[in-house]
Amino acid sequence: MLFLLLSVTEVLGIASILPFISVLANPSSVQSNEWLRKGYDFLGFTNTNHFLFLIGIGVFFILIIGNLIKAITRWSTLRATQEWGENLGKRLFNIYLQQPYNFYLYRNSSDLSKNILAEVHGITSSVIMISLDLITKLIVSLVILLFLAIMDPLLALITGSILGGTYSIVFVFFKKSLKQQAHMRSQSFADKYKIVNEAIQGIKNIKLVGYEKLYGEYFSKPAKDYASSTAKSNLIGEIPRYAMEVIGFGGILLMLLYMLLNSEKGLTQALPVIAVYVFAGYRLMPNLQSIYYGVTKLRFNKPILDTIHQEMKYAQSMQPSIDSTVIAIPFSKAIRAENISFKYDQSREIIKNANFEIQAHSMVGIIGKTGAGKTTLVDLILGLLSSTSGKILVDDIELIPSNIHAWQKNLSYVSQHIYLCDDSISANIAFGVPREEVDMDKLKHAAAQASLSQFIEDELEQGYNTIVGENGIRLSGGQRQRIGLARALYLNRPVLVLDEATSALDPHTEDDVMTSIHKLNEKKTILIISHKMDLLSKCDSILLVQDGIITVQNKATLYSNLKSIQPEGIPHV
């Protein structure tokens, strides 16, 4: 609608200059035009530089409101693409927080980062506000084309198809280099930010190896592409600027020629018309060059929409969202697996038809060499993964996708690698908890039981309000792992599993971190990774993975299997 009282009131700016020099040409006019002497005459004027005067101020009137008009939708374009393209952001982000724990296993997090914030954006402003553009433009120049036409048709198709036509020829001539640019730039662009990631990440080894300078030039190159891509596309977009500057100046030239020579009475009756060609050609050459520069950075920003579009797909072969409400399933007999076997995608099989049975209130130890498949069969467990085949049970229910919510509301989980965010030791304890929430006493106890009490209160000056830096840079391995520890035991739910989730401390502490996960045993079904016998030996029952097959162990068929074991390497008793 906007965009229509847009080219109305452009398409009025234009014509409204024809009485104008009319009469600035031939002040008789106002007498010899029917529409001007009635006007003249209904508003009662004796003086002819007066009316002229008047008109003047109708033109300007006119470019005023055309040019309100022109901000208000350009503001409301402005709006709406910030609209869209928050909406397109927070859309991205909740698909790949809804996606399955395995479409993480093979996405590479820069990229996904990436495309929430840096391609979303690239949308915003390079694909909706363009497209926005392109449309305003479109509908006004077919408006202009359209009462040129009005006033002489033949001359408006010549005009429309030359400089229509030239835009068309350049676009398919560049066609195929914008696609190459567009190409690069997605490519540089995804480098970029996986080097600086890289180098973020890694900045101890890099540090240590001294492979500063060789980050700096690994970065470069592709700094380089999306750099000379950016400027190519911009240059082919503004190529055809020039030289229909030139087609449009000798087009005017031409025109004034074609009309003196076929208007009878010459300048001063061509005047007007040129005037008004002149004018139209001031406002359509603009139009039509935004069109062909919108055009090419469409080609060129394409791939970044197919990316998106991509990843919106998702969306449709997504999972239920995730309902917080959702109350945990009860468990109260036993977990049950049978016959579960699973591969990672182009992976061998890692867990062979498997079958075990944990009972609950047991402390359930799990052992096998490293890679042998402990950590993807508490994955499994924990409902992270799905089984390629067979079945886990929980009380004789068997674990579905639409359940596992709320199996995974009897779990509190220590991985073997503890993610920490960047923010206060309370803050990671309670992770993800509203502020306001936290609960400062059952989180004190939560410290106390992972041995963390004494240092945050004797050690900190901050307290539970010191920050730990991005992944608890500024704390010690065992300090984290602790930290994870008291984040699994804030949540105090049914099913407490550890992955080696106190390898980093040393005796006397881990001694005191499993004397309280003991005392809990009363309450909750405990299952720990470990390569530590001592550990293990309190343990109810024990898993052994090797190769894919999990066997159950008590302590006296594990002591003899791990003398079998022991020459590949297996646990240190």
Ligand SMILES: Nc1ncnc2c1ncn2[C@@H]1O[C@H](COP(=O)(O)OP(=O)(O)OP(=O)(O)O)[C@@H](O)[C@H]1O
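Show the other one: the form predicted on its own, since we just had the form predicted in complex with the ligand.
The following holds one chain only.
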């Protein structure tokens, strides 16, 4: 609606020039022109100059109203664009969050970040905004040309054909180049994100080996390509402007000659029409340039649109978000695997036809060579991965997509590589819990169980409010691991899974932590992945993972089988 209103005010502004210039060039036209005479008489004027002054004020007022509507239209466009961009970003972020776990096994994190933070912004500013502007300019231009056609169809047709044809020819000429620059921009932008992400994540190694300059050179090429492709696309968008200034000036001269040759009264009669065309050109030329610039930008940014459109297709594989009201599956008997197998895409089978049972309230160890499939097995039990065949049952209830979240309500997990956010220790222990809902007594108890409370309370000036830095960079590996343990213990769930969770702890701290965990054994089911026999020796049973085959071992038979796991025999205690 605003677009049409803007178009009408633009035409009214142009049309209002006609009576003003007519009276200015020939005051007698007030009497000779029927409409001017009626207005003159109706308003009771007796002086032509006063009437001319009123017309001038009217023209000025129409221009003010037109610009006011233009400002309102612009504000509405900006607001709508930002709202769409915000919704698009939230939508894409939620799509990523609700993908199955194996989605992240095949995607680069910098690529996902780029799509959410940069490409969505590119869609907002370089596709949505430009598209709305293009529609606005196109409607206004068509209405202006329609008005000119009413005045002089032949002249309007010639004007529209020359201007539109020139822009079309230029666009067709540069279309292939725009496609090449668009591809270069897309690839170089992705490379920049990837290199920066790798450099920051690996900054310790880069500093130690002295690769700062090397990574600077790695970044230099995609940065240069990105700048070059962007500059070339902007130049292509600007090129016609300079040519059109010459064409526009030449067109005014030709139109002047055309009007003089076809006018019986010469310049006096031709001047008002010429003035209208000049003012129309003043309004039309920037609009046509904006339309052309918008089309080139849309062509240049097409890969962004293609990328986001492709990513949106992942909405079809979205898993339902975990409802906080979901009730955990009752677990009091056993976890049972029946003939489960698993492989990643077309790779070899990691787990082969496995059968085992884990009793509730027992402690079960998992051991095997590096890469044997121990973590994959745990991911299957956690419901992060789905077996390619077979099934897992909890208290005789088969785990299926519809109840997997209810099962995960029973689980807490500590990995070898602990993720910590750039926040306080308390926020990392109560990870994901709103600050106002954190139970500090429960949190401190979890920290004590993880042998962390003395370090926090005695050595850190700000205690539990101490900021750990990005991914816990200000802490040692053992301290990060203990925060991960405290996080799992804070959840206080029936099943605790430790995946090499004490590998960074010194023997004394590890003994303290495991003593606390053993005390939980009567209340919790505990799974421990480890190569340390002193940890596994206290387990009720042990799953040996060997070449995809899982066998249940007791402590007596395990020792005789360890030589097949490591050449040196029993792992270091």
